[in-house]
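Coming up is one lone chain in structure tokens, specifically the form predicted on its own.
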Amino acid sequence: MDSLIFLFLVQDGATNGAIYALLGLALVLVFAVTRVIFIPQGEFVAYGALTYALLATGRVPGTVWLLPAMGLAAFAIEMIGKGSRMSGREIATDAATHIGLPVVVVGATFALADKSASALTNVLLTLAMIMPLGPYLYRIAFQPVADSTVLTLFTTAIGVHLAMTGLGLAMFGAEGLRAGPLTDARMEIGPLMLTGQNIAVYVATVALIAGLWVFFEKSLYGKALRATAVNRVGARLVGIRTSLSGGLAFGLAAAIGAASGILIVPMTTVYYDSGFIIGLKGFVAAIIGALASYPGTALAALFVGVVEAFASFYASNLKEVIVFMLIVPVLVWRSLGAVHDDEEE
């Protein structure tokens, strides 16, 4: 292997690792706040990618109908659970959040979905369709069992993953889709040629990580999420609604997944079930980061991306096996040093 091939592989690994870093951070965020090992994170990637690809061709994606359906289901569950104890103002607020917002998004999609629409318009429409699915999903599937064991939450996550994969097939079909690049810009760095899409991935990743840092450090809601992650009971005692924190965490995870899908779909063909493998690689990074460390997860994701790139070069048939095997020594090392307790905290 000469130095040029080495640099190309590192560049490819860094690009993939940037995407895995975003997904790994989303997984750590959701687990820290809700204790859910969020297996369906990859479905948000596929939904975002395929929704954007369809909008880029001027077609209305099936996601536009999933949003009001899930919003209506979440509203119905809210009314059944505590409707008699809610004031008229609270009911109106919930109706606006669960029904009004999806109706606005549906109207905007039909009004703006056109082949001549700008990439920015399609990106915003995609995020508007995918991001609310996170809180709706939390309200429908996870909030009712929020105080259950981690195993129960994990089982629920697997069921949600299977359901979302089936919905993806129904909405997008079995055909894969690919979109044009977000920008045609190019940059030469020595022997390397960075395409506009590579640059978009790096810039978007850095911007999202910086945005998350500002959100957690400076905003009231971000501090509430951090408090919930540290101590759920203590957060409740000081008046933080853990259900709101869970919905917010799921909303951020859905937005990150959709953004990752938008960044991926110009570089590779995405199918309705492609998100699962992509999400699992983010999960590998999150496991290496102990499902707790944001910087550790980001560095681990870059490592995973580089290992995948070199594995593709030397043993392409085994690259997935090599990537997923990375967590084995980490789990063994942690199990040897962990203090086991039969009671789950």
The other form holds:
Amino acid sequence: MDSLIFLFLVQDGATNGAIYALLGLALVLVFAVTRVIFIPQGEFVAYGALTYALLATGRVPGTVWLLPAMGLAAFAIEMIGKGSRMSGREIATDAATHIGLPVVVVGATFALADKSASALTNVLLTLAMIMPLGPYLYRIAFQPVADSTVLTLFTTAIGVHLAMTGLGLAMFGAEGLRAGPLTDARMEIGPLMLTGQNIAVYVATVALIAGLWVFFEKSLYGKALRATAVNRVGARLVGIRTSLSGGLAFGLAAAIGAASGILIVPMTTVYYDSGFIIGLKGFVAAIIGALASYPGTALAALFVGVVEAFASFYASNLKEVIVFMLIVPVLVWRSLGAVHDDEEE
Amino acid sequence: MTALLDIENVFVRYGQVNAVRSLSLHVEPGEIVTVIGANGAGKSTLLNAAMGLLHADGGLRFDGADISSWGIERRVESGLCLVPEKRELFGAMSVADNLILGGFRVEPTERTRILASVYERFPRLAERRKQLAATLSGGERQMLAMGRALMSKPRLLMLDEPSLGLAPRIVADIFDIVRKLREAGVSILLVEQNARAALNVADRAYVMELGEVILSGGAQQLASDPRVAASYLGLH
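I would like to compare: after the form predicted on its own, may I see the structure of the form predicted together with its partner chain?
What follows is the entire complex, opening with the chain shown before.
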């Protein structure tokens, strides 16, 4: 292999790896806070990608109706569960976040969806449509079983994944979509040509990771999320509602998923069920990072991306196999080193 | 005057087992009340139920309001706070972050003010503010747990075995702090196996056995009760 191909593969791998890093971080975050192994992470990628691609052609995506539907369902569950014990102010806040917000987003989408809308408008609309799905989903599917075992939560996550894939087919159809690049800028570094999209991926990844760092280190809610992950009972005792932390973690995961989708849809055709495989690669990175280490996960994700790039060059039929095989030595090594931690007592 | 905490005829069950049976207890504003009893008497269960970590049947009132259906966060907001036996600190976070989170339900400006007063009360915590909570010594952990609790502006502080596992000199410090907190207007409900120290600091006391209160009265009076002396204070 000559050095140019080598560089191309590394660059390709780094771009994909950056996306896997974002998804891996979201998985670690969700697991740390809620103990959910978040299989449907990839669905948010597909939803984000397809929503953005449709908006870019001036059409109104089906996700715009999913938002009020899920908001209403979450609100209904909340009211049936403990509406009678809530104060008027709490009910008003709940109605605003579950019904008011979707109504605003639906209105904005119909007002702004247009072929001539700027890429930024479409990005913001996509995030506004997808991000609230995270907390609603948590309220509907996971909060009712929040205290059960990791296995039950995992099974729930698989159910949610299947449901969301089905909804994706209903909303977007079986056809794949692709969008134009976020920017037409180009940059040459030696023999390598970086497209604007490559640069957007790197910039967005670094910005999101930096943003997450600031959120977790500096803000009260970020600290509350970490506290919930570190010690659930302690968090409850200082008055942090664990359901709030769960919703927040799911909101961040949905936003990260949607952002990843927006970043990849100009580079590859995305189908309603494309998210699963992409999410699983983030999952490989998260596992290598032991579902606990954020920097470990980010590094592992870059590694996964690069391995994938080389695998698709040398043995494209076995590309996925090689990537998922990465998990095996890690698991063997961990099973040798780890003291058995029986969480399911 | 209404009692600050009024527990009336409360039952707490773990499955078929009644961990607390028909228990009544109250804490007046400004009082230090202690609950003593052997391991497994239901003391911790009682505190956990009052805090809302466990479900309880019966009357549970705080400052006149029926709190039995309230979530923990609402109880915290109204001034009820528990320092549990296991401390339940955020080990992987700094001392400062532990304290800040203690004031999660407090206004930001107020939080800064209370944080300064907690550092004043526990200079040791100020020295170690950047250290991870998990790296603290036992006594420092207990101080951090109490400091974190104070960050929520409690009106009633419930302390579960604050002296457990600590060296005698540090135990004396902790009880000294308990006295000072009362002077600062915080009422205290103290659960202890170290009955002598607890009766020394308390105004009134309850003795629990197998989930029930078997004796109650003034702390001094109970300390001189032969039954208490024989069972809980040991022979000298």
